[in-house]
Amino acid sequence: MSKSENIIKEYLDYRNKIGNRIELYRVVTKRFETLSALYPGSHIDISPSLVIPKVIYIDNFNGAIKFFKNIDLIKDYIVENKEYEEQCDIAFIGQDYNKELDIEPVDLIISQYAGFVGQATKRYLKAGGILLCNDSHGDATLSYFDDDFEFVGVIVNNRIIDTNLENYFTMPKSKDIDLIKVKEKMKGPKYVSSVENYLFRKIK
């Protein structure tokens, strides 16, 4: 097996392990006309580059750093399989996403099981840009109570739903949400209604 084949097999094996998120990224990209994205804590999930022309991946995990050392081979794969006409622009930053980044603002930030991504990197999101996140570590909860964001939708079975959103982020018996506990435990509360992915628009 060639080096290129090994790299792609590593990605495909990882994709099979976490679930193929390509349709998730495709749905968001089509709805919001996304041309650029930032993916902190990406590990080796390069699926966004198949549907988004410019993606910056950030991860300080050694496995991700080693994988992206073959970025030319990765780009070759993306160019062969991408779903857009624009040129593919892919970059990797091997550091903690909480540290300062020298990048231009993007249309989309992707947060998937990687901590408080929205809070740490929102300054790199354009006004009007979209944060796609889940609440496994409480990222969606913190975004919901963040005045910089507006809650605009959820994704269910790879469909964006933007109505009846008041059903989300509501605790049983109308209990209050303890944000301090969320930050300490890095875990989203158990709400009356919850989904895997939430959408927020940056409003300032």
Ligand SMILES: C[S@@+](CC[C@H](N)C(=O)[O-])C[C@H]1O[C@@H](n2cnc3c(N)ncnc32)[C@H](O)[C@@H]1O
Contents of the next structure:
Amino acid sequence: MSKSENIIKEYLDYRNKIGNRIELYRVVTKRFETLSALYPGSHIDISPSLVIPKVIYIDNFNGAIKFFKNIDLIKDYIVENKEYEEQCDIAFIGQDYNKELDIEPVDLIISQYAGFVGQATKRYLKAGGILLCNDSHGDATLSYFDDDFEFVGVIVNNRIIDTNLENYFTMPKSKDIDLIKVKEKMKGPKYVSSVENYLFRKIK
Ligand SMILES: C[S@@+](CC[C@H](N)C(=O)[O-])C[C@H]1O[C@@H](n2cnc3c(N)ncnc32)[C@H](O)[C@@H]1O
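Other form of same protein, the form predicted together with the ligand, not the form predicted alone:
Okay, now the whole complex, with that chain kicking things off.
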């Protein structure tokens, strides 16, 4: 196998393992006309670049840093498979996403199973920009209680739903949500209703 084939196989194997998220990224991008995104804790999930022209990936794991050393080969694959007219622009930053980043504000931040990404990186999100996150580590919960964000939707079976949102982030028996515990345990609470992905708009 050539080096390029190896790299793409690594991505495709990872994509098979985590479940193909292209449709998820596609629906969000279409709805919010996303041209640029930041993906802290991306590991090697480069699927956003298939539907978003400019994506900045951040990860401090050695395996991810090694994968992105082949960014030219990754870019060749994206250019061949991308769904947009614009040029593709891919960047990778191999560092802790909590550290200062020298980047322009983006339209979308992607937070998937990688800690409190929304909290750590919201300053790089444009006002009006969107945070796509799950609650695996409690990132959606912290965003819900963050005045910088407005809860605007959930995604179910790759469809955006923006009505009856009051059914989410509600505890059984109307118990209070303990944000200190969420931060300590890095785990979202067990709500009455929960979904795989949540959408927040940055309002400040
Ligand atoms: C469970 S993986 C999820 C990867 C990818 N988001 C996905 O959903 O397939 C978490 C990734 O986040 C990265 N990560 C966690 N905390 C980080 C931090 N503070 N800075 C940079 N990367 C981080 C890890 O190195 C790892 O690659």
